[in-house]
Each structure stands twice: as structure tokens, then as C-alpha cells.
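Just one chain follows, in the form predicted on its own, and it is written as C-alpha cells.
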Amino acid sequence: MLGNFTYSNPTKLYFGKNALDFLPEELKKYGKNVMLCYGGGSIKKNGIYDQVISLLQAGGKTVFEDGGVMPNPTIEKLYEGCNIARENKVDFILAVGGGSVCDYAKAVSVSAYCSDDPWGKYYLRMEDVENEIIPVGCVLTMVGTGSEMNSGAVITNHAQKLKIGHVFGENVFPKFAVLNPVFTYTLPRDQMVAGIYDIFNHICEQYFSGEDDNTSDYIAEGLMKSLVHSSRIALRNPTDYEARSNIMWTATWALNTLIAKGKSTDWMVHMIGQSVGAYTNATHGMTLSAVSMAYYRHICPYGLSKFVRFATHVWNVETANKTDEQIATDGLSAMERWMRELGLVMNLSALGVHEDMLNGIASGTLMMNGGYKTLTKREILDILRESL
């Protein structure tokens, strides 16, 4: 590992099917009031929500609820959110549901009493965090972003056609968090496909970049090979306990930072997908499968060597007779092959996207420049319209 980094998560998991019983415990070192975030009631339908009520109010907290959290949660709703945690002097904000609720809860932990506009300071110019930060913890009932065990937050401006990530510091990561696999079993397929792309997608991220021999490529790799092998268990059987909580695994391990460490990272079709969804508002899952074969042929050439290896280390694609370019070109397919097995979206075309609005898609990606190439725009174009 030729790279020199620092290392540290202080994000607390529990994990399993009792893991909310230790949410009392956790509640205790927190103040009185607690605004509880969440999506669009699937949890009152499922049951989760009065469990987290009950103990909320065992545990003799003030409640403050904000519900109706979006998939691509957006600065109105930010703002919004800032509004209750600010007039209701929240000492923990608690987030029920999946990545956006998480995202969500982080971004108004760091807004709600900032001084300046936070979507400008934040989002726009990517700075630091200068004031009270309300602590956060999760209880997760949708893997995919491991926002859980990370400090990202992604909100989108559809006024402005950009949909923005911003990876705080530390401070900013969930206290907790509490995964039990069975809470993400009422989750409809496609949502559930989505995630898992999600997941695969952090993992290739992180994985297509730099050429040493790098023990985070190797960790990467399993969790890949993990991840292939369980989504085709869960398809077949949506409450296999042993599937679903190892993508749950997988999902947090993809993107608590810790197989990043010692190398660059690309973030290419993350950047891509994201301005998609600005102006599609589709899943987000899905808009990363969209663009993500184009993306990764365009590529291919200029880290053939690392093409090489994802073929035969996480698909085990036959080498004989067979130039390195061949040998990753079917490393792709294999892929190709798996995602559409999942059922995923695999043009732009298919999520509302029109040639109108390519220029558009192509001017709002952030260009980012850790992977095998860092594109222009007439090459974002192209990935776009071979995507279509």
C-alpha cells in the first residue's frame, strides 16, 4: 500500500435481529428531545414505527416527529427540518428508514445552526462545519448507501438541477446505528435491486484506481464476490435471514470508508448518476446502473490491468487464448449479465432522460479526478448518449 492515511470510525453497530433492544441503552446519553426522522410511513405500516415509539417514550423522551422524508431528499426539506430541530431546542435527532433518511438526518444535524445558507456553504462552496452539530443515530430499513457508518449527505436543488454529496468530518458520522436485516424484508424488489446495485457501485468506486498491490483491492474484491453470491439468494427468497443480512454487511462495509484507505478513488459514475437524478429525480440505484456500463468500457483502456483482475478475481472469467483486453472486455459482460438478472435500469431512456437534456446532465457532474481518467465534458456527452 504505497499510500499514508489515518483511520477511525466512531460509529457504534448493532447488529442482528435484537439490535434495537440496545437503543434504550444509547438514548440515555442524549438530552430530552428527540426529532424523529423518517420516509413516507412504510414504517407505521410494518411495525417498526411503534416499536422506536415505544421505547422513545419508555425512555421518557419529548418527541418531535419529521416525517415524510423523500428518496432525494431536497434543500426545501432541509430546511424545513432545520426549522423543527431549531424551534424545538432537539438535543438527538434520530433517523428510521434507509440511506436518504440518514442523509437527511446529517445534513440538518450540521444546518440547523448555521449561520450562513447551508446549502451554499455546504453543498456549494464544501466547507467545514463551524457550529452545534446535533448528534444523529440510524435505525436502518433500506441498505444500499451506507450512510449509516459514514458522514456523507446528499440533497438535491432542483431549482438549481444539482443533486449534491458532501462527506463531512468525523464529527458529523451517526453516533449508532441499528441494523436488523429483518427490518429491510417489506422492502419492494426494485427498491431492494437498487440497493444492492448501490452497493456494488461504492465498491467499484473504490476499487477502479491506482495500480499498486493494495490490500484494501483485496477486501473489495470479497465483498463484491459476497455480494454477487447473496443478491441472487435474496431475489430467489426475499426473507433468507443469512442473504439479506450479509448484503446489510456488505452495504456498510462498502462505505464506511475503510477500503478507500491507501489508494485514490474514482466517484465518476456516482457524479454522473447524481446529476441524473437531479433532473429525473429517478432512484438512485438505478441511475448509477444506467450510465454505469458505459462509463466503465470508456475507461476500461486506460486501467486494463485493474479490468483484468475485477474478470478474473470477482468473476472468474477464463484467461487462455485470451488477450487483457478481451479478458476485461468479458469481465464487463459478466457484470452486465448479473445486473440485468437483478432487473435494474439499464438506459437513461428508461428513467426519462431525452437528448434535451444531456447538456444539461453533462454540465451539472462534478469532475472528479481519482480514477483511470478524468473526463471532459464532450466525454461525459458521450458516456450519456450511449447510455440512452
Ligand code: NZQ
Contents of the next structure:
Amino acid sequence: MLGNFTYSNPTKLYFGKNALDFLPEELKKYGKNVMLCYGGGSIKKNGIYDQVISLLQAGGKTVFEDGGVMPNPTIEKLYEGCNIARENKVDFILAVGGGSVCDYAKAVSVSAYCSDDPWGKYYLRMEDVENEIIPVGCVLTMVGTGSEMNSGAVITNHAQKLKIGHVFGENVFPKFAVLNPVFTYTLPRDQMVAGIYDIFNHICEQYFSGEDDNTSDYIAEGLMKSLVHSSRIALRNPTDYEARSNIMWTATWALNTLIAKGKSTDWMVHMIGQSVGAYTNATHGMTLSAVSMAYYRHICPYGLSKFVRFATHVWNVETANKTDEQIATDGLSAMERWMRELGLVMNLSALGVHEDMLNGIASGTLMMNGGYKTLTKREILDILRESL
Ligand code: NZQ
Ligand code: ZN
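Counterpart to the form predicted on its own, namely the form predicted together with 5,6-dihydroxy-NADP (NZQ):
Next comes the full complex, this chain leading.
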């Protein structure tokens, strides 16, 4: 294991078909004024809104609604939410939705009382929170991001063509998260598979780095195997509870800080994907799937032994009479076959990216240096061209 670290995750999880029953108990801990954040209306169609509202009313809460949180929440929406939170002196923010709604709720929680401009302070300058933070709780309806048990909040600034995530401190993690796999049954198939690939890629981002023998990597392999297995079942039968519950649990553990402990991490697929998102507003998971194969084939020679391990441990690739390069290549091919099986978007053109956007996308990509190769802008451009 690499270096020293502290591990703490303050989010309390309620998991299973009856998970929402615990909401009243949790809400009792906070004041009367509750801001209810949700997306474009799916929770009204599938009945989750009615269930949540009746629990809030039964608990004597005054509810301030903030609906219309869009996928890939924008800075303009964030400013709107801050006003609602401040004007109504909200004591608690309840996010009911996917990663976008959870991220947005966390962004409002740190920004409502920020005397500075939150975009400049938290997203461009990456500064810490110095003001009051409104506590947040989540009722998750879309699986993928891990936002329900982490302190990340990704915001898009279309005017500046930038999509940036800030990972805040322990005081910004949701206080609790309600995880009922049945709530995810109404997700359209493309969102379900985008979420599945988002989970897989979160694990890859933390797995493809470092040379040491690390427990976190063994956990990562277990999560990947479970995800691939359950994804195939969910694809055939989206209401298979066992598969959907496994996927939900895997998503949470894929990005709640556990598997990054004691090792370096990469995150370059996400950095490229976020920049693609800033230009296209495409579904997050699909921005990752579109660039992944070109990225991993590009870095494979620099982390060959890990790619060999990935091929054998995760994809059961036969090794007899093969060179390491062949084994690694076969592992990536197995991954690509699975991605195509899911029906993921495998190229950038399908997301509306044109050749003339590539330079801007490469310039908007934040460069990380924890992976097997610190990329240059030229290499990012090559990967983008390869992904077109
Ligand atoms: O808006 P509504 O009508 O609710 O519809 C949503 C939305 O259109 C729909 N949906 C959600 N639950 C549903 C449902 N439709 C039917 N039935 C349900 N039960 O799904 C669509 C997508 O939702 P969204 O919340 O945007 O998806 P996701 O969970 O993938 O979140 C994406 C955002 O999270 C950020 C992404 O960048 C993106 O902005 N991320 C956050 C991370 C974090 N906090 O750590 C890490 C991730 O890598 C990611 O960057
Ligand atoms: Zn992601």
C-alpha cells in the first residue's frame, strides 16, 4: 500500500425495498425547512415524488421545491438554487434523483452562503469551503455516479465550455442515502447502460495506476466481475432485483473513496469525457464509453503488467502461448465486446462531436498525472481523433 491515509465515510446508507421507510427518522434530525431538489419529472411519473412528499408532510416539514435540475447541472441553475436555499432559510436539502440532482444539491449546500462566486472559487480555483454548509440527504433513482456516498459535485458552464468536478471535504458527503433498487426500474435502457459503464470506468480509473500489490486493486477486480455478471442479467431482464441491487451496491462502492485508498489513481477518461460533455451536453456514461477504448489502447504499453492482470483476473483470458502484449490486447478486446453487448456509444461522432471541436475539447481537458502515462495535449488529440 502506498503512503499514509485516513479513511472515513460519514454517509449512512439505507439499502433495499423498504429503504425509504427510514426517511422520517433521518428528517427528524434537521429543521423544518426542507428544499426538495429533483430533475425533469421522472419522479412524478413513477410515483417516488408522491411517496417522498407524503413523508415530508407527515413529518411536519415546510417544503420548498426546486425541480428541473437538468442532467449535467449548469452554473445558472446552481445560482437559482442558491437563491431558493437562502431566501427560505432552508435547514436541509433532500435530493431525489440521479447523480445530477445529488451533485447539484451538494453544490447548492456549499454555495448558498458563499460570499464569493462559487464557479470561480470552487471550480476554477479549487478552493475549500469556508462558509456554512447546508446538510444534504439523497434518495437515489439512477445508479452510476456514486454521488450518493461521496463529496463530488460536477457543474457545467456552457458559456465557458467547461465541465468541472470538485471533490469537497468530509463535511459535504450526504448525511444519508436511501438506496432502493426498485426505484431504478423505470430508467430508460440507455440510461441504465450508461450508468453501468460509468461504474465500470470509475473502477478502471482507480485500478489502472500504480505498480504495488494493493488490496484496493483486488476489491476493484471483485467489483468489476460482479458488475459485468449482473449487467448481462439486467440487460436481458431489467426488473431482475438481484442484478439491479448488485449494480446499485457496486456503484456506491466504486466511488465512495474506498478503492482509491493506498494507491495512485488515473481519472483521464473522466477528464476527457467531461470536456466532451462541455461541448455536447451528452450523457456522462456515454462520453466515457466513446473515448475509453482509444485511451486504454494508448496507455496499455505503459502499464502492461496491470493490463495483463486485468485480462486474466477480470476477463479470464487464456494465457498459453501468448506474449504479454497479446494477453493485454485480448483483455481489452473482451472489455470492448462487453461494451458493445450493452449497446454503449462507442464513438464521439454519435455524440455530435465534429473534427473542428477536437482542439477545444483537448484544451478543456484537465491533465492528471496519477496514471501510467502523463499525457500531452497532442496525445489527447490523437485519442480524440481515434475515437471519432
Ligand atoms: O431528470 P429526470 O426526469 O429525473 O430524468 C433523469 C435524467 O434524464 C433520468 N432518471 C433518473 N432516475 C430515473 C430517471 N428516469 C426514469 N426513472 C428513474 N428512476 O435519468 C437521466 C439522467 O440522470 P442524471 O442524474 O443526469 O444521471 P447520472 O446519475 O449519470 O448523473 C450524471 C451527472 O453526475 C456527474 C456527471 O458528470 C453528470 O453531471 N458525476 C458525478 C460524480 C460524483 N458526484 O462523484 C462522478 C461521476 O463521474 C460524474 O462525473
Ligand atoms: Zn463517472
